[in-house]
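Only one chain is shown below, in structure tokens, and it's the form predicted alone.
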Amino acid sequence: MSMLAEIKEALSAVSPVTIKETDYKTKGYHLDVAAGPDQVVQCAEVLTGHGFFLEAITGVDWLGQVARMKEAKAKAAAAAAKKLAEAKAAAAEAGQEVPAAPEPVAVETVPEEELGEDPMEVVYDYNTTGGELCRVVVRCKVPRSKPELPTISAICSGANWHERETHDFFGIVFTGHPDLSPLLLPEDADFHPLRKDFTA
């Protein structure tokens, strides 16, 4: 069994993660794993148990995503309505039967109701160099109003500094972390400069 197949099977046991194989040449990683806050520790245990090491942790601020989704859905609905009106007009002119309304157009993979608000995201990059190359990305979205998820620093010691840096810049809280004091920002910093709504 290849490393990719082996790790995909092992991660599949962590429920309910979503695993997608990607084109390494275009993405730079082989597996894209969407996990919930309750699964990031299990994913870390599985990956380190199979010889992976942690390359990086970073945050992503999805501020404005819900508004963009609403706008995209409104545009799709308007385009569908226009297309139907044109089809009806053409059918009426030709003396044909009026066509039925088209199916709604899916414009986003994440349903709006599942987000509730603009989320924050934590992205973990794992790699293994022991033989077959295999890079895995684990993503976890958390609510912007309470951006918290468990630390993996007890499993991957290198996560300690990565989590502190991510906390510095995005304000994401890694519960159980031994010391989330600022790593790169001043000790008294009470701001997170990589949040999209940050203003100096």
Given for the second form:
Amino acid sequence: MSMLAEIKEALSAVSPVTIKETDYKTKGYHLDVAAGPDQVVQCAEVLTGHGFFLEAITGVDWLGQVARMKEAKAKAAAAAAKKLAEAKAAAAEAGQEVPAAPEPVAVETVPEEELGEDPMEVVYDYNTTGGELCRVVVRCKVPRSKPELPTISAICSGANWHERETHDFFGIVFTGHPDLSPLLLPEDADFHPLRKDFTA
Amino acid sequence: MNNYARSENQETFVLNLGPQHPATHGVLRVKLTMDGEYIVHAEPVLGYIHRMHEKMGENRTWAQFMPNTARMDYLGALSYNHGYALAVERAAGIEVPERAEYIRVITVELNRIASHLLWFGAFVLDLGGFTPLLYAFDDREKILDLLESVTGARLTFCYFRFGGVYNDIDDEFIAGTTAFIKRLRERMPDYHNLVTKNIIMIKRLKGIGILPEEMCRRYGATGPVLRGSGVQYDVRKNEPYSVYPEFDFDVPVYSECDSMARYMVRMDEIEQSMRIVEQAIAKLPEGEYIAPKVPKIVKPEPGDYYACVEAARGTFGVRLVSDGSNTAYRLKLRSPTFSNMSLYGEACQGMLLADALALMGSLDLVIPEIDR
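For the form predicted together with the partner chain instead of the form predicted alone, what are the coordinates?
Next comes the full complex, and the chain you just saw is listed first.
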């Protein structure tokens, strides 16, 4: 069994994560795993158990983006519909066969109600050091009002600094982390510069 | 050698190493809890030159951010140019002409040799030997002269463009590079006779500063640190990018896990980089050095993308999130020394201070790259 299939199966045992295969050539990774805060630790266990190592942890602040993306998607859908209608009309005029509607674009999972409109995201990059190339990205969305998820520093020691850095920049709290004091910011820093509403 | 055993009532004291200390290779502070000359606990303190490059990525256009990459790893800046260019090219779907790929590989590998040479000199300096630094600088200057002639800079290169490079290489550069490689080949035995076979070096490095493979994996260490611990992992081979599959080169691996192993990996890598440069020059195709139709304003499709390269110190990864505009929505820069350094606190417990400094030197730290 290929590495990809094997890890996919092992990860699907961690219910209920959503696993999406992505095109490596365009995206740069093979598997896109959407996990809840409860599954992050289990995913780390499964992946390290299969010989993966943690390359990085980072955050993304989606402030205002959900609304903007919905708008952009609606716009794109309207444009596509218009184009199709025009093509149909042109085809009918020419007496040709009417072209089929293009396949609908896969809609990304809408964040759950509890996340609100503007979730924060924590992204884990896993990679293997040998055998078949397989990159796995684990994502976890947390509500902006209470950005908390458990630490994985007990499993991957390297996560310790990555989580501290993510806490510095985004204010995301990794519960159970041995020491979340600022790593790169001044020791008394109480601001989070990579939050989109941060102003210096 | 490391036979430290702490007794119950031993008194300890705190020793601050850095942030301004020649052995820390930059503005790094290590808070050491000492018991005599033995380290009980070590805590690296970072962030003295943190400049928030990732935030800068959010308010500069994609192309405007390119000079920032060189300000992180100022010793191996072209690898950073390369990693960032690859990520944006992947996101925006920009093709690179073959000649440009070859030029990229030639300059990146020359830069890798320059970086390893500086490390070689500085590392021996950490151990108390001064002369090798002068030898290494002599050779390194030759590379910087060559790179200056094509890039216009000696250290903080901003040479790569989306779809190619800024400037074509000419016959003079090729002749200079060939002459340089011939010269360095003749010098390498000198290095080995002077340093590698030196009994003081051997006594200071062999069997000391052990980083077990399992520890390297736990911390996500990459590059020569990981290869010195017996793992054959090199992005150029495991996840081939650019035209690296065209070349015949080996990945040096030593499984002793000690400071000597990491030293040997880098010395062998200099030889391998020379091989790659020679082959690239021999095969250098004619053609464009930059794609003719690269959009002036790059606007990648919304989504997130990842690309990584083998920099002189390990895996440099770029994760970018695009919202379809001409700036990044989020730009994450995964620097190799950040992970390599994170194992330092655990690794030097129970070590003698002098050995811990040798271990630090063997990690080949570049602090701006950790702090970003």
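Rigid core: the largest C-alpha set superposing within 1.5 Å between the two forms. Note that the coordinates shown come from a computational prediction; the quantities given were computed from them, not determined experimentally. Residue numbers count along the first chain shown, from 1.
Checklist entry - With both forms fit on the core, is the shift of the CA atom of Ala77 between these two forms 2 Å or larger? => result After core superposition, the displacement of the Ala77 C-alpha between these two forms reaches the 2 Å mark, so yes.
Next on the checklist: On a rigid core superposition, would Val123 pass a 2 Å threshold for CA movement between these two forms?
Outcome noted: It does not, since the Val123 C-alpha is displaced less than 2 Å between these two forms after the core fit.
Checklist entry - With the two forms matched on the core, what distance in Å separates the two CA positions of Lys88 between these two forms? => result So the C-alpha of this residue moves 17.6 Å.
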